[in-house]
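In the block that follows, a single chain appears as C-alpha cells, in the form predicted alone.
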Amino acid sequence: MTKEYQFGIYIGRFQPFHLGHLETLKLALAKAEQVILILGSHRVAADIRNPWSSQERIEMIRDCLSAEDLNRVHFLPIRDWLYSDNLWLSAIQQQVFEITKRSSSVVVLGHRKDATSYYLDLFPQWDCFETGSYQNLNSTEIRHSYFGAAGQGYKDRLPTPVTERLEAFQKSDRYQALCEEYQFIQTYQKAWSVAPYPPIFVTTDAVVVQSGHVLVVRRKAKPGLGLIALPGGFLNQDETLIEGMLRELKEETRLKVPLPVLRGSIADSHVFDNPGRSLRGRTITHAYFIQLKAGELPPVKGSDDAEKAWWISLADLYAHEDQIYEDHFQIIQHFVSKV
C-alpha cells in the first residue's frame, strides 16, 4: 500500500523510549514508507538526564519493532549544539539528505508540548504533522521514578522490552552511581527551594590552550564525579569575574604560570547561558580563553575540587567527548575553532 510520504522524520532523546514514543513511531511508519529516527544528545556524558548512550537507546527501540518495520527505520544519532541551532540543523540536513536523496516527500512528526518543541518550526522545507500527546507520558517523570522512587512506578509507561532492559540496567554500577547523583541533585535543589526567588548561579571557567593541548581536570565531587571538565567554579561575592576565573584555575591545577602572564594571555571570553546546561539549576558561566605561547607544557597538578589536572591534546579531547562534563566540550569548541 502506497504511503502518504516517502520519508517521515521523528526527533527525540528517547531517555527512555516509552509507550508514547512507540505510538508516534507507529504513526510515522503508517504515514511514510521509511522513517528516519533522529536521536539527540549523541556522545554526551551519562547523567540523570541522559543515562543511556545512543547505542543503548537504539537497542531499546529495535527490541520494540518487528523485523519488517526495522527494515524501514534509519537510526541517526545527532550531537547537541546548545549554542547554535544552525550547526544542529546543518548536521541533521546533511545526514538526512544522504538518506532521502533530497526528496521533497518528507514529513516531520512531533508534539508541541512546550517551549522546547520549537525545533519543529525549523524545517520549513518539509511538512509537519502534530501527533498530540499519548497519555501525557513524560520521560522526565519516568526517570524520576526510575532513579528516585526506589526504582519503582515506571514500568506501566514503557514497552515490555524496554522495561526488561531497564531492569537489567539496575544491576549495574552505572545505575547505582546515577541514583547517587539523582539524590545529590534533589538535595541540592531542595536546599535552595526556600529562597525568595529561583536562584541563578554564576560560575567561571578557564580554557587554557598551548601547543594544541587544553588544560583539563577530573572532577572528584558530584555532580559529574569522575568526568573531564574545565577548571572553574562558583564566583565569590568579593571578586571580579577574571579574579574568580584565575583563582579557580590556580586552585584546581596549580598551573606553573605567573598570574600576570595568565592575565596578559586572555585572548577572548564568552558567556554560556543555556538554561538547561546544568542539572543543579540555572547556572551562567563566564568562560575565558587563555592562549599561551607555543613551547613546553607547564607543570600542573590536581588540587581542591580536581582529582587530577593534565594537558589533553585536541585529538584526545574529541576521542573522549562522551566523558566531558556538562557543556564543557562545546565551550572548548567555541574558542579553539577561532584559532
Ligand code: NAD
Given for the second form:
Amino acid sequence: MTKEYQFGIYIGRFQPFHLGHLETLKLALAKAEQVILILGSHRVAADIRNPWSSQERIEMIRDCLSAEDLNRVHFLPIRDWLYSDNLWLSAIQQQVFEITKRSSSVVVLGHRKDATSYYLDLFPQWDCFETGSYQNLNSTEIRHSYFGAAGQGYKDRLPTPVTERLEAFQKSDRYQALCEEYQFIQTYQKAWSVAPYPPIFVTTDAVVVQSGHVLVVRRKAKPGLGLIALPGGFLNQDETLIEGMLRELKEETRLKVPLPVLRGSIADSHVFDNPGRSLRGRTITHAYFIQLKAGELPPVKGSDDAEKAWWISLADLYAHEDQIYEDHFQIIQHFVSKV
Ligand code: NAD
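Having seen the form predicted alone, can you show the form predicted in complex with the named molecule?
In what comes next, the whole complex appears, and the chain from above leads the way.
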C-alpha cells in the first residue's frame, strides 16, 4: 500500500526512548515508506541528562520494532552545535539528502512540547506534522525516577524492551556513578533554592593553545568527575574576568609561563551562554583564547580541582569528544576553527 510520504523524519534525544516516542515512531511508519530517526546529542559525555550513547539508544529502539519495520528505519546520530543551528542543520541536510536523494515527499514529525522544540520550525523545505503529547510522558521525569526515587516508578512509561535494558543498566558501575551525580546536583540546587531569585553563575575558562595542542585537565570532583575539561571555574567577588581566568589556569595546571606573557597572548574571548550548558544551573562562561608561540610545550601539573593537566593534541581531543565536560568541546572548536 502506498503511503502519504516517501520519508518521515523524527528527531529526538530519546533519553530514554519512552512510550510517547514509540507512538510517534509508529505513526511515522504509518505515514511514510521510510523513516529517518535522527538521534541528537551524539557523542556528548554521559551525564544524568544524556546517560546513554547513540549506540545504546539505537539498541533500545531496535528492540521495540519488528524486523519488517526495522528494514524501513534509518538511524542517523547527529552531533549538537550548541552555538550554531546552521551547522547543525547543515549536518542534518547533508545526511538526509544522501538517503532521500532530495525527494520532496518528506514529513518531519514531532511535538512542540516547550521552547526547546523550536527546531521543528527549521525545516521549511519539508512538511511538518504535530503529533500532540502522548499521555504527557516526559523523559526528564522518567530520568528523575530512575536516578532518584531509588530507581523506581519509571517502568510503566517505557516499552518493555527498554525497561529490560534499563534494569540491566542498574547493575552497572556507570549507573551508580550517575546516581551519585544526580544526588550531587539535587543537593546543589537545593542549597540555592533559598536564594530570592534563581542564581546565574559566572565562570571563566582558558583555552590555551600551542602548536596544535590544547591545555586540558581531568576533573577531580563532581559534576563530571573524571571528564576532560578546560581549566576554569567560578569567578571570585574581588577579581576581574581576566584575573579569575588566569588564577584558575595557574591553580589547576601550574602552567610554567609568566603571567605577563599569558596576558599578552590573549588573542580572543567569547561568552558562552547556552541556557542548558550546565546541569548545576544557569551558568555563563567567559572563555579566553590564549595562543602561545611555537616551541617546546611548557611544563604543566594538575592541582587543586584538577587530577591531572596535560597538552592534548587536537586529533586526540576530537577522538575523545565523548569524554569532554559540558560544552567545552564546542568552546575549543569555536576558537581553533578561527585561527
Ligand atoms: P526528546 O527525546 O525530548 O523528544 C523527541 C521528540 O518527541 C520531540 O518532538 C518531543 O516533543 C516529542 N515528545 C516527547 N515526549 C512526547 C510525548 N509524551 N508524546 C509525544 N511526543 C513526545 O528530544 P529533544 O530534546 O526534543 O531532541 C532534540 C535534539 O536535537 C537534541 O539532541 C538537541 O540537542 C538537538 N538540537 C540541536 C541543535 C543544535 O545543535 N544547534 C538545535 C536544536 C536541537
